[in-house]
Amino acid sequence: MNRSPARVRIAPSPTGDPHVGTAYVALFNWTHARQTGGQFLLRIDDTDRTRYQAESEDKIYRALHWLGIDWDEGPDKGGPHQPYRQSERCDLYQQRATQMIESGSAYRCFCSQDRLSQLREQQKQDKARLGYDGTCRDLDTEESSARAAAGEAHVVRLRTPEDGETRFTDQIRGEIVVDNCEIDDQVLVKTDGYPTYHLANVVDDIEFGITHVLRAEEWLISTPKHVLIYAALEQPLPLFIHVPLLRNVDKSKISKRKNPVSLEWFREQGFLREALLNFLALMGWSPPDEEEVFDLQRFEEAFRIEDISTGAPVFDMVKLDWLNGMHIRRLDPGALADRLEQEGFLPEGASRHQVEQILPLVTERMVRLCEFTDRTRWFFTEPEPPAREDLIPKKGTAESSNEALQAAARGLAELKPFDKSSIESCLNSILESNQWKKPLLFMPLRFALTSRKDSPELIDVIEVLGQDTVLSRLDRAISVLAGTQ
């Protein structure tokens, strides 16, 4: 494929929370632009005014910035082709629609919504192909202009050729041929004067000099209409690349009913940007070395548009969790502490020194950043007292547990220095001198200090908690066994 500088874009609609599919398509566009020394544009497609949400645009910016995907031109940055919001470009779309009407490649349609609804119902009953029946295609030009000038409600439709074929090439799927009789007379301008996606998309891609239209596979069916609009406006086609749709486990198109899709959700759950981008890259592409864990720099070095898959990738949350855990373990404690702090996952009262001490003890089991607080809260604040039964091992008694905790308290109180080596020697000495099996000492000790069954290695826990805290919690647990707590 031609490696000359590419101008590419994404064009999300501000109709809700930013979608993971936006990040997926943005990743491939952004990477191709960076590889070729080109430009990556952000355009806001806000012509669907019934679903428009003002706050959604800012959410899109925040989500993409969080992922580390930046753009060269856009509504917030400006550029040589501003404005970059479609709602601010309606005059241009009207001009192009008028141009198409005058050339005969589009026409005004005055059919009411009631008539169109009745037509659709009749077509369903007759099991006929759904679509506009062309009632207004052959209206006299003067009559059409006069009715529009008089203020009669109308839309503008594409005049699709009644015979022949429309052809275009998808760079990863090859030549696509569609019979023109299968292409409907698409609405280009709505009754409110706003363009539909089809007209605005093509006009803007022409005006912005877009060289590669890299978008989701769901737009493949619309591309023949776009090809006809390019031809009507006498403009060359860009290169088309349609990446496979993200799928639920049941192979249906990914949707919030079956899968999380909001980029804000992934951030709030503690997914690392590196892991999410790594995962999204694997949804449409396979690394040549088959190494599944990689960073953005490695992806940029290896990615080629022609290697994009045409399969149906499954958005597998189990795999994403695995990848996130792998990327968590790639970060050193300082860098990981930074992320926890930036994303708001540090427990209240936690000091930076404590966090960096504790991270090596818990990262092997961490899958998401949000787990850090739950896994480590008891390090920073005293947990609820352990249940009495939890302090008694399976083959032990309240008396044996009390004896074990008393022995541990006496031994640990005398330690100087209070470090891993001396703690380990102390506990081993207690086991040997009493001829106890490890669970009789370690199980009540673990519950006494953490009030939980799962925790990092006990020796590490004791060292990090520190002598004073350990002795205080042992004293509390002894009181629980005695029934005085």
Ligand code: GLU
Second form
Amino acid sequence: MNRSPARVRIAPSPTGDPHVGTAYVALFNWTHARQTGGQFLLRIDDTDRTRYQAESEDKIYRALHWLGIDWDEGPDKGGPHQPYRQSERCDLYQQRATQMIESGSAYRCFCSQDRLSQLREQQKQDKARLGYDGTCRDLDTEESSARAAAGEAHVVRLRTPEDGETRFTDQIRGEIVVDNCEIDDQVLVKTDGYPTYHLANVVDDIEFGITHVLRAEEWLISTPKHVLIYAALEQPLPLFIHVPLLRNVDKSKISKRKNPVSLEWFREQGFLREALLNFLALMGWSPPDEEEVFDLQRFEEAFRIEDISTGAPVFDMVKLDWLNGMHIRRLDPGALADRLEQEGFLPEGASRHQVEQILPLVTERMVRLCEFTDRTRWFFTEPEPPAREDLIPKKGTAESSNEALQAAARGLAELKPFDKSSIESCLNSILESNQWKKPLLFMPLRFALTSRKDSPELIDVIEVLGQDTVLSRLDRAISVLAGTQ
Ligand code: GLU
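What does the same protein look like in the form predicted together with the named molecule, given that the last one was the form predicted alone?
Every chain and every other molecule in the complex is listed next, the one we just looked at coming first.
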């Protein structure tokens, strides 16, 4: 495909929490703009006033900033074609609608909601094709203008040709041909004067000089209407690319009933932006070297817009968790500590030094950043004392655990330096001199020090806790065993 500078856009509607699908489409658009030295635009499609939510726009900005996807033109940034919020561009849509009425490619329709509902019911009963029946198509132009001038409620509709076909090429799906009789006389301007998505979208894509319309597959069905609007406005078509829809496990279109979809949720759970972008990239594209774990830079080098797949990618949380773990382990402790701090996952009172010290012990098993506090609580604050029964392994007794903890306390109290290798040889010599199997010593020790059974490597735990804390927790556990705590 042509690699001249592309002008591409995303056009989210501010109707709720920022959707993961927005990030998915943004990723491909943004990357293509970067690769070709073009521009990536952010347009806010806010003409559906019934679903509009004021705070949603800011949430979209925040989510994209978090992902590291920046835009060259947009409502908050301005640009040569501002404004970039559709509700501020209504005059323009009106002008284009008037132009289309004058050229005969659109017409005013005065049919009431009641009539349209009855029509729909009838069509359903007759199992006929649903759509407008053309009652107002051939109204006399003067009459139509006079009724509109008198303030009679109306919409503006696209005059779809009665016969023939509409054709366009989707860059990954090939040529698409639709019989015009299948295309409804789509409403372009609603009774409230706001344009529908179809008109506003085409007018803006023309005005903004968009070269590639890369969007989700769900819009493919609307594209023939858009092609007719381009023709009516005598404008060349952009290139169209419809990326496959993200799907729930049951293959239905991704929805919040069955899957998390809010970008805020992914952030709150502690998914790394790298992992989410990596995951989204894999949903629509396969890396040529089959290396599934990659960063944005690698993606930018390898991605080609024409290689976007047409499959039906399933949003598999297990895979995303796996990728998140992989990306967590790609960050060094300093960088990971930064993320934990930025995302608010640091336990209260934890010092930076402590966090960097503990991170290497827990990242091996960490999947989401939100687990950090839970996995490391034993380190930052003294945990609840262990339960007595947890201190006694299956093949042990209260006496054997008491002996084990006493021996460990004696041995560890003498260590200097207190480091991994000295701790290891101390524990080994306790095992050897008593002829104990590992669990007899390690299990009570683990519970004594962390009050949990799934802690990191015991020797690491002992080292990072430090001699004083280790000894005091051993004392405490010995009292629990004795029943004096
Ligand atoms: N406002 C539409 C959306 O919410 C934009 C679709 C398009 O990219 O044309 O997804």
